[in-house]
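The chain below stands alone and is given as C-alpha cells, in the form predicted alone.
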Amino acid sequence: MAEKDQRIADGEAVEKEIEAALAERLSGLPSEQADAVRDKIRRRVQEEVERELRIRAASDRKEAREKEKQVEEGEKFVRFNRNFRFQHMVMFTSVILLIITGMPLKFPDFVLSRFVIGFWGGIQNSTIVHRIGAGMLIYFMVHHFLYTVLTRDGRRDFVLMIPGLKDARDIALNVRHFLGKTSERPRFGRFSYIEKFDYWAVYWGCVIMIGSGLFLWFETDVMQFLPKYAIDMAHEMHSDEALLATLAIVIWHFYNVHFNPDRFPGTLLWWHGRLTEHEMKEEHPLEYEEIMARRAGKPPEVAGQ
C-alpha cells in the first residue's frame, strides 16, 4: 500500500507542477482560449502516458515471456566445441560453394545455371571459384581427421559414431512409432542414427568427391600414369556424387537439422553448440541422464535404469 499511495502522491505532484506551468504560460490569454488549450494539453499528455504505459506493458510482458521460457528451457549443455563448430562452418560453406559452381555444369541447358555462372562472370571465374571451395574441402578433412586422433573430444565422438544394433532398433522403433503402432519412441545418446548417417555420408561423399575432383583438376598429370577411362569413371563419380550429395542435404539433411516442425524455421546450434535442458532431455535423454549421473558421482549405467 505505501508503494501505491507514494505513486498517488507522485501523480498529484506532477499535476500541480503542470497545472502551475499553465496558468503562468497562459495568464494573458482570455478564459476561454486558455481553458481550450488547457484541456489540448491535457489530452496530449494522457496520450501520451497512455502510450508510454503500454511500452512498458508490453515490454514486461516481454520480460517475462523470456524469464519463463528460460525457466523452462532450463540449463544450457554444450553439445560442439568451438573446434569442431569452425570445422562445421568451412565443410558447409565450401559444399555451398562446390553445388551451386558445379551443379550448373551437370546442367548447362537449365535457365538457372546460365544465370549462376553468368553470376560469378563466366565459366573460367565459376571454375576458379569451384576449386576455391575443394581446397575448403579438403583442408576441412585433413583439420578433422587431425581433430579425430589428436584431442579427446574427437576421439568420444568417433567412436559413438560407430552404428550399433541399438541403431538397429531404434530404427525399427522409430518406424513403429511414425505408423502409429506404438507411442514409444527410441531414447538416443550423444548422436542418434540420423546423426550417424550424415556423419558417414560427410565421409564416404569426401572421399568420392576429394579423390575423383582431384583426378580431374590434375587430369594431364594422371593420364601420364593412367589411362582415359580412369578420367572418365572419375567424372562420372564426381557428377553422380555431387548429385547424390546434394539431394541428401536439401532433403535429409536440411529436414532433419532446420525445417523439422521442431526446429523450424532453423537452428542456430551449428553458431552457439548449446542445446537447452528441454532439448537434451528431448532429443538426447540418454546422454542428458548420463550427465546427471556423472555429476551425482554414479556409475554411467545408473541413469538408464
Contents of the next structure:
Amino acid sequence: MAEKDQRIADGEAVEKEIEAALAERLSGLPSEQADAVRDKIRRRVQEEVERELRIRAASDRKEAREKEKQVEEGEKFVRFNRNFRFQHMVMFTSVILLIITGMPLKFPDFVLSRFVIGFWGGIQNSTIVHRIGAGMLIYFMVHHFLYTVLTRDGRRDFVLMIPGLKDARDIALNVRHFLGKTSERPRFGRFSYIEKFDYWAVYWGCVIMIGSGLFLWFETDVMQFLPKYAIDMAHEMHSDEALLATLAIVIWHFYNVHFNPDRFPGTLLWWHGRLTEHEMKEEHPLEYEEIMARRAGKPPEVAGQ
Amino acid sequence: MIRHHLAAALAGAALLSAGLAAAAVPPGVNDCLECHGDKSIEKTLPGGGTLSLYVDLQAYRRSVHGNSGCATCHVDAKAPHEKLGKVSCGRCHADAAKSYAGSSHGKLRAKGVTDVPGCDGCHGKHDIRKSADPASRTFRLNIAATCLRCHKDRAIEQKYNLPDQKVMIAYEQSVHGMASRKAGLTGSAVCSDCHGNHGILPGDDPKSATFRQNIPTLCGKCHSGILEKYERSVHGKGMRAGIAESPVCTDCHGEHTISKVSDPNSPVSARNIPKTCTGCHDKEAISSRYALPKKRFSSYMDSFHGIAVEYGMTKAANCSSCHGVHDILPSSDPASSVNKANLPRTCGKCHPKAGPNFAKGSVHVEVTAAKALGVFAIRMFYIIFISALVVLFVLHVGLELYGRWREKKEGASGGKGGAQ
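Having seen the form predicted alone, could you give me the form predicted together with its partner chain?
The next block holds the full complex; its first chain is the one shown before.
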C-alpha cells in the first residue's frame, strides 16, 4: 500500500514540475492556445505514465515468479556458456546436414536414399549441401580450437576433459552399481566419463572426417602430390568413420541425452545452458561441492554476485 | 494398228465374231475394261466370299506398267475368259524372281503358304509404281508400313512362330523409325536396308545380312566411320576372329529399338551403359574364359563415379568415358585410353589438372589385401573398431537400463516390505 502511495506522490511531483515548465514556456501565448497545448501535453504525460506503470508491474510479477521458482528448484548453474552453446548448435546443424547427404552415398540401395537425394533436388544439389555442412564443421573446429586456447572457460574445460584414473574407477563402479553389487554410485565432477567419451569421439571424428573429406573435396590438387591410392584410402576412411560417427551419435549420444528415462525426450540444456541445483547435485556432485567450497572460502566474491 | 482393226471389228460384228478375233490377237486394255471397268464385277470364291475383279484404269495408267497392255502380264487373256493362269513377274524380272525364290517368303510360298507375300504383296498389282515414286508402297518412307501390314499382325506372328509383333513395331519409335517417319529423312534405315528385299532371310541363316557375324558390315554400310573404329577395337577383332561372345553393334545398341545416346531409355545412355557393359563383363563364364578382370561392376558402383551416375549425375564418368566407345582396347594395348601411360590424359578429360599420380593405384578398387592393401587395412580396422564400440555402447546402455529396472523393482518391493 505504502508503495502505491509513494508512486502517486511521485506522480504528483512530476506533474507539478511539468506544470512549472509549461507555464514558463507558454507564457508568451494567448491563454486559449496555451490551455489547449497544456491539455494535450497533460493527456500525453498521463498516458505515458500509465504505460510505464504497466510495464513495471509486469516485470515485478515476472521477478516474483522467478524468485518463487528458485525457491522450489534451487539456484541455476550455468553449465554451458553462450559461446559453447553456439558451437554446439553449429556442429549439430552441420553434422545433421552431412549425415543426411552423405549416408545415401554409402547406402545407395537403401529405400530412403533415393528419396533423400531427391529431397535436395538431385545429387548435384546434395553434394553442394554436403560441402556447406563441411564448411560449417570446419568453422566449428577452428572456433572450438580458438575457444580452447583463448578463453578461460575453454582452457579449464579442456583440462577437465582429459581422461584420468578416476574415470576408469567410475566405469568399474558404475557397472557394479548397475549389476546391483553395490549401492554406491560414482560421483562425477564437471565431466563424467560418458561425456568425456562423447567429447573425444567428436574430436577424433572431426579430425578424420575433415582430413579425409578435404582429400576428396580437392582430389585433383591432392593428387599433384599423392598417388591415387591415397585418395582411395581417404575415401574408405571417410566412409567408415562416417558410419562410426553416426552410430556413436545415434546410440551413445542420443541415449545419454535423449532416450535416457531421466531426460526423455531431451532437455533444453543445449539452448539455455543451465542446470538446476538438484541436477547439479545429482549429476555433477563433485563440481557442485567445489563451487560451494569456493564460495565458502571466498565470501566477499560470493557476496558481490 | 491391231487395236484399230479390233475396234472396228468389235463395233461392227456380233459377239461371236469378236471372240474369234480375240483368239487370234491379244485383247487391248479397252477390251478388258469392257468388263473389268465395271465396279460391280466380282467372282464368288470357293470359301463363300467374293473377290472384286474391277481394275482402276486411272491407277493402272499411272503405274510403272501403265503403257503396256494387260496381256503383257496376263499372257493367256482373251475376251471373254474363265480363270486366267498365274501372272509371272519373273518373265521380265528374272533376278528378282530368283532371289525371291531363295528367300524365306519365297520358300514358304513355294510350299503353297498364301500368307506370305508374293510380288504383289509388297508391290501391288495393277498400280505398281517405281520405288522412287513417293506414292509407291516400296518408296523408302513407306516400306515400314508395307512390312508392318503383316508383321504387326499378332495372328501371323503366332502362326509362323515369329518374334512378338512388339519387336518389329518398336522400329517406329527407334531413332531410324523416327527419322523416316517424323523427319522424312530418306537416308534413314528402313526394313529393307538391313533385311534385304527380295532375298530376305531370317537372322539365324548365315547367308542373311542380319546374321550376327554380318551385322557390323551391315551397319557399316551407313555408319562407315564407326565401323572403321570398331574393326580396330578389341570387340571388333574378337568378332572377326569368330569369338561368339564378342559384341556386335546390336548387342549394345539394340535392333529395332535403337535409340539415341541422349535418350535416357537407350541401353547406351550414360545412365544405362554400366548395366549394358556388365551384361557381359560381370559374367563369370566370360571373364574366366577370356581371362578378363572381374568385379568390374561392383567396383565401379563402389566408386563415387558409379554412385553419382546411379543417382542421375550423368556428367560423372561411366564405362565409356574412360574405356572409349567403338574403339575400346584392352589396357595392355599402348594405344588404349586406359593404358597406365594414357590414364592422366584420359582422367584429364574431366579432371583438368590430372597428372601421373592418377595412374598410381587401381581405378576399379577391389578391396583385398593383395590388390589394395591400404584400403583393405583401413576397412579391417574400422570393421573391428566399429563392432567393438557398438558392442560397448549397447552393453553400457543395456546395463544402465537393467540397473534402473532392478532399482525400481527393489524400490517397489522394499516399499511394500516397509508397509507391512
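Values in this document were obtained by computation on a predicted structure and should not be read as measured data. Only the largest set of C-alpha atoms that superpose within 1.5 Å between the two forms is called the rigid core. Numbering follows the first chain given and starts at 1.
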Taking the rigid core as the frame, does N260 move its C-alpha by 2 Å or more between these two forms? no
Taking the rigid core as the superposition reference, indicate whether the CA of V45 shifts 2 angstroms or more between these two forms. yes
Given a superposition on the rigid core, I'd like a yes or no on whether H278 shifts its C-alpha by 2 Å or more between these two forms. no
